[in-house]
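Take a look at this single chain, the form predicted on its own, given in structure tokens.
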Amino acid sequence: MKIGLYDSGIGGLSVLKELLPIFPNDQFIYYGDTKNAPYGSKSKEDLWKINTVILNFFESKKIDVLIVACNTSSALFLDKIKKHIDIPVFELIHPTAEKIKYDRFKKVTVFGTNRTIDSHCYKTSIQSLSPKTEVLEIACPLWVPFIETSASIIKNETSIDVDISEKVLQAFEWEADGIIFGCSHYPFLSHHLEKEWSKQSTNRPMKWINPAQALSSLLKKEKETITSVTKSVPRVDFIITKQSALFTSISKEITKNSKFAHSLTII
């Protein structure tokens, strides 16, 4: 089976990372829009067009499932998706807010980019799932630019301030009890949040809620149904519109112990 998976860049590796195991004896084709990152703070119009192409380059690769790992992606244009790609198509919101529901959350925070913020994706979906449950939306327009162009950053080398604190003190003074990381860069970002945490409380343990994590379970349910009778060896081809050596490194880390071969384009 044919995977198709794609994110503004390096963010939906960390997806990819969850999947691997799922699909082990499959073929992924991961599209890392480097040249266009980030998303986050673009119009919708651009957006689209981008979106459209990467669209576009997927039907001409015959893929079998759609992974759709921009979370600023799905909030715009999930229906758009679904209408232009005649495949079964996944996204990281809607399993997040069933997680939500299942684990009862009470209060949960959701950091996200501009655009995903804007439109109050999580917050509807969460709450059409579990009406009771408080979402605090926050903003981090700083994160995914930083992320991109900091290869310290995924060693947890530095200390650093990207109005980080500033955003774990909003949760912590709202008194949530998990945290959403609302785009796929953030778990990049995931010990330098905790570190920053557990500055403000030690005996205030946060659930940090990886929505990559939440589409893995679902997935694992879903594989039999989705399944493809093509055949395929484990790979996972990456293709970049932008050269990068963070994505580079990422890539063949998340790689480097598992029976998939790999390949990495620039187009």
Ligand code: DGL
Given for the second form:
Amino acid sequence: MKIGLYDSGIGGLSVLKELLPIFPNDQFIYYGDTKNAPYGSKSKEDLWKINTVILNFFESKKIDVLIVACNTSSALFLDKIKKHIDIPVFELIHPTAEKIKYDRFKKVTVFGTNRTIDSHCYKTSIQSLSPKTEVLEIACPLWVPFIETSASIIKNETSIDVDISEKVLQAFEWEADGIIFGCSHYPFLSHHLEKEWSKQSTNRPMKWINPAQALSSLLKKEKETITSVTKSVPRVDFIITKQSALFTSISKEITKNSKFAHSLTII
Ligand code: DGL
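Next up, the form predicted in complex with the ligand, please; the one we just looked at was the form predicted on its own.
Below is the whole assembly, all chains and molecules, this chain first.
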């Protein structure tokens, strides 16, 4: 089976990492739109044009399943994406809402990009399944530009120059019992986020919710229903739209020690 995944850059790699073990014999095509990152503060019109280019690319590759590994895109366009491309489409927001319900969270904070937070997609989706769960949405527009241009996320440097402590403090003061990485880039900051949380509290451990894990639990269950007849070998073809040393290094890291062959092409 051929599985297409896309994101504005390295964010979707945090999703791919969770999916490789679930589809060990399949082919992945990963489109990282590094030229247009970050998506999170762009206009809706520009983002739809960008999404259309990517969807047309995947149509030409004849993929069997599409994973929107970008919250901003699915927050704004999930219905349009499903109409545009006639194959099963999966994303990160609805599986996360299922998890919130299943684990009975009472007060969750969502960190996300401007567009994702403005759309209230997490709040709507969570409260449609768990009407009593309170949701605090916090936009973190500086984080993706920081991550896409920073080697320190890999090195887990002790301090980084972005407004993490301020956002974590907001969630802490609101007494959240879970925090959702509402952007697929944010798991790359998890070390820094967890450290900031532990500075606030040693006796109130936080449950960090990674939507990529919620999606992978869903796909484990649905795998049999989506498997196609197309034969493939385990490989990942990474396509990026602008050279990025960080992308090259993380994509290598993810496929290292696996049976997935890989290639990286800049288009
Ligand atoms: N990683 C994407 C998301 O989950 C896009 C972030 C961005 O490019 O601003 O929203």
